[in-house]
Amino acid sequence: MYHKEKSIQIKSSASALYNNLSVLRIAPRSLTYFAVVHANVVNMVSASWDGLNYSHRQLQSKEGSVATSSSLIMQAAWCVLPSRELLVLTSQRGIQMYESDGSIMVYWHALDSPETPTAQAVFTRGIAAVREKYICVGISSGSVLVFDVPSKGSNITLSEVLEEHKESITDMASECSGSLECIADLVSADDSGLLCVWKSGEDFQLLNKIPGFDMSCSSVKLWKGTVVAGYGTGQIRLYEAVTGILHAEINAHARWIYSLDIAPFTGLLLSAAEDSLVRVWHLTMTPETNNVEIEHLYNECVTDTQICGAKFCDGDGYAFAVTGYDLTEIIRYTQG
């Protein structure tokens, strides 16, 4: 179903972080951007679709106006809003937002560092663009910061702080199907496996809390009102977002899941884990009953690799890319 393409080299290897790959497809310019975190650096690659041109950029962890910082970056992800696209970096010190090509930093939000050193690590992790103008970012305290982003310029404001999680945020996702009928448009996950389902607006509303049975949820997606969650047990669970009804539970991997992704137009689901396997599944929804079914389509073993990032390169799931701990390449697979 998929075959391996030529890999893309990156300047420094991928760190062992959840969801350590972000992809932005820029159709008008026939380009795809890739971003991979290594310690306090983000490796960016711009690749032309014909495979002939690559350009590289490295973004350093910063603290406000300070040139560079040694603080570790936890995640890098592109946030696509209707009016603009931003690259968001979360670190141990705060949140950096850049223009999508990484050329200009438009916003910096510093984390409140505790007066006295605590045993609890302080960091930001979990990034999602929600509806017209919101970017949500998670914190190790369990808070979710909601930023109001104007259509241009740097006048980004912190509009709300959501306080429902007690453990560190691991990942966040917004409704990716583009459907306006879905009530829920954001899901946040934490280290205890708790999932919080939200409706966005001037004030975000908590719609539901889905318990996690004390097993970390490392990656989460939201598609057509269904929450797809991957856990440290190697399991994937499918919940109806608003009611919390469990549709399916799959023993998908033998080890910790590091990354999930959904191709919104086709319902293909990508899962990747520490067991060196990348699997492709197909989600189907029966509109009359709201039932969701999942079927296994394909798996690929990336030998001797602790996979830490996996993303589809397009909305149909025609191609996907994978990163692995200590690898200085992005491995690509295409249907055909």
Given for the second form:
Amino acid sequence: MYHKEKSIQIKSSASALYNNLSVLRIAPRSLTYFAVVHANVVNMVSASWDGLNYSHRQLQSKEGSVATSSSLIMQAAWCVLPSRELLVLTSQRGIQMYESDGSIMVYWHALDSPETPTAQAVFTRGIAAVREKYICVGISSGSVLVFDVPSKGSNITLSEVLEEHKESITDMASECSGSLECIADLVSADDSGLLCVWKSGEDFQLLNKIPGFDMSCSSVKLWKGTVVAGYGTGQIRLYEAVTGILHAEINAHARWIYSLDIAPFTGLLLSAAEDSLVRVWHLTMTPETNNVEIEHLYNECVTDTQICGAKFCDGDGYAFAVTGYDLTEIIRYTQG
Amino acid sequence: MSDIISTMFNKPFMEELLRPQDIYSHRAMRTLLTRIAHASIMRLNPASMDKLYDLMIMAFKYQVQLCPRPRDLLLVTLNHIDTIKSFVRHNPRLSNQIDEAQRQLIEMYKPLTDGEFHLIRQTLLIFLQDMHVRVSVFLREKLQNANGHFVLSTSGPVPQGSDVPGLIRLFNNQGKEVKRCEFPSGGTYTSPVREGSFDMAGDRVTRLGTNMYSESAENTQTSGSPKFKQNSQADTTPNPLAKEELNLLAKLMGGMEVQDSPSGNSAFRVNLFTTDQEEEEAGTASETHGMFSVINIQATKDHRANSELARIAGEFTDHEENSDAPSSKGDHLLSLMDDL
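Same protein, the form predicted together with its partner chain this time rather than the form predicted alone?
Now the complete complex, all chains and molecules, led by this one.
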């Protein structure tokens, strides 16, 4: 179904962090941006669609006035809003937002770090762009910060703090089908496997809480009102977001799942884990019967690699890219 | 052996280790391990110490990376402790010391959640990133590839708490299973084996953390030219707190009985190379890329290899000069430890 393409080399290897690959497709310029985290640095590559031009940039974690920082970056992701795209970095010290090419830092939010280290780790993780103007970021305490983002400029403000989770936030996802009919806008996941479903607005509204079974949910997506959650046990579960009804349970991987992605136009699902496998699935929804089905389509084994990031490069799922711990390349696959 | 174990498990040292803190840099870790090694009558020159460090790091990386579940890190640690206990079982004072340390470790780590263990594992993996030194026993046992990356098998038992991949179950709105299908897993997996014990004594089940030489009688060598650390950004940025940590550690360790430069008879020198001459040549190379900017060119038979070594040493020296503070920090720290 897919064949391997030429890999893109990156300046330093990928760290073993959840969802450690972000992709931004810039159609007007025939470019795709990739971002991969290495400790306290984000490796950014801009690849032209004709495969001829690659340019690299490394973004160091900057905290306030400190030029470089040793604090680890937990996640880097592009947030696509109708008016602008921002690159968001979540680290042990706080949240940084940059223009999409990483050239200018637009906003910095410091986390309340304790003076001396505590047994409980402090960090930020989990990034999602919601509806027209919100960027949501998770914290190790379980809180979710909601930022209000203007259509341009740096006047970003903290709008709300959502307190439902008791364990560290692992990942967050917004409804990606583009449909305005969906009630649920955002799902947040944490280390206990708890999933919270939200509706955005001046005040975010909690629609549902889907309990975990004390098993960390490391990656989550929301598509056409269905939550797709990947767990440390290697299981993937499909829930109806608003009601919490379990539609499907898949024994998908033999090790901890690190990344999930959905191609919104076709319903293709990508899952990747420490077991070296990337799997492609197909989701079908029958809204009349409220039926959700999933079938397995394809496996790709990235030999001797603990995969830490896997993303589709386009909305149809025609191509996908993969990163692995200790690998200094982004491996790409294309249909055909 | 008793000297080393006694140093590693003494009460103030353990308390310092168990205090919440950021992970050490490679430089700090190497210094610490050198100090521990020299708590005994063992003496290693810098080249052999480098090799020992690489070996320890790669063995540890293997154990961390291959852990099927993050919680297995604790089982690996318990395996280490079980073995150490067996070395000193005839020494009641040391046995008690280790028992106490083990109790503290179990008390601290057993209650952690899988998510918390995984954060520990991820942090350790970041520390161990980009180390690809080839270890002969791993290569021989086909656990490591020629490029230094470890072999990750797609067969064998799945971890405790996981299911064998390959099954999709679909449910209706009432929660009733309505369809079941299978898919090819791409591997040959089996059900999990029994859970290991997290108690003071018991079958840990996992082999990770047990003696990796138990089946091989040969010496282990790390192959390839001396490994010069990659320019990892996380490594070169000075952490202001680290110096304080290390000073405290140095004080704690200095409090232990330490053998000063021993007389020729009582010391034994550990050489991790095949011949003394090799060790000496490697030692010269190490010195040139240490904290000094002078490049010593040692006359050897192979002129080409020698100039290659000098070139690499030169590159490394430039790297040292460009980074902000590590050189001076290292200097100060080492002299501090020498004073003790």
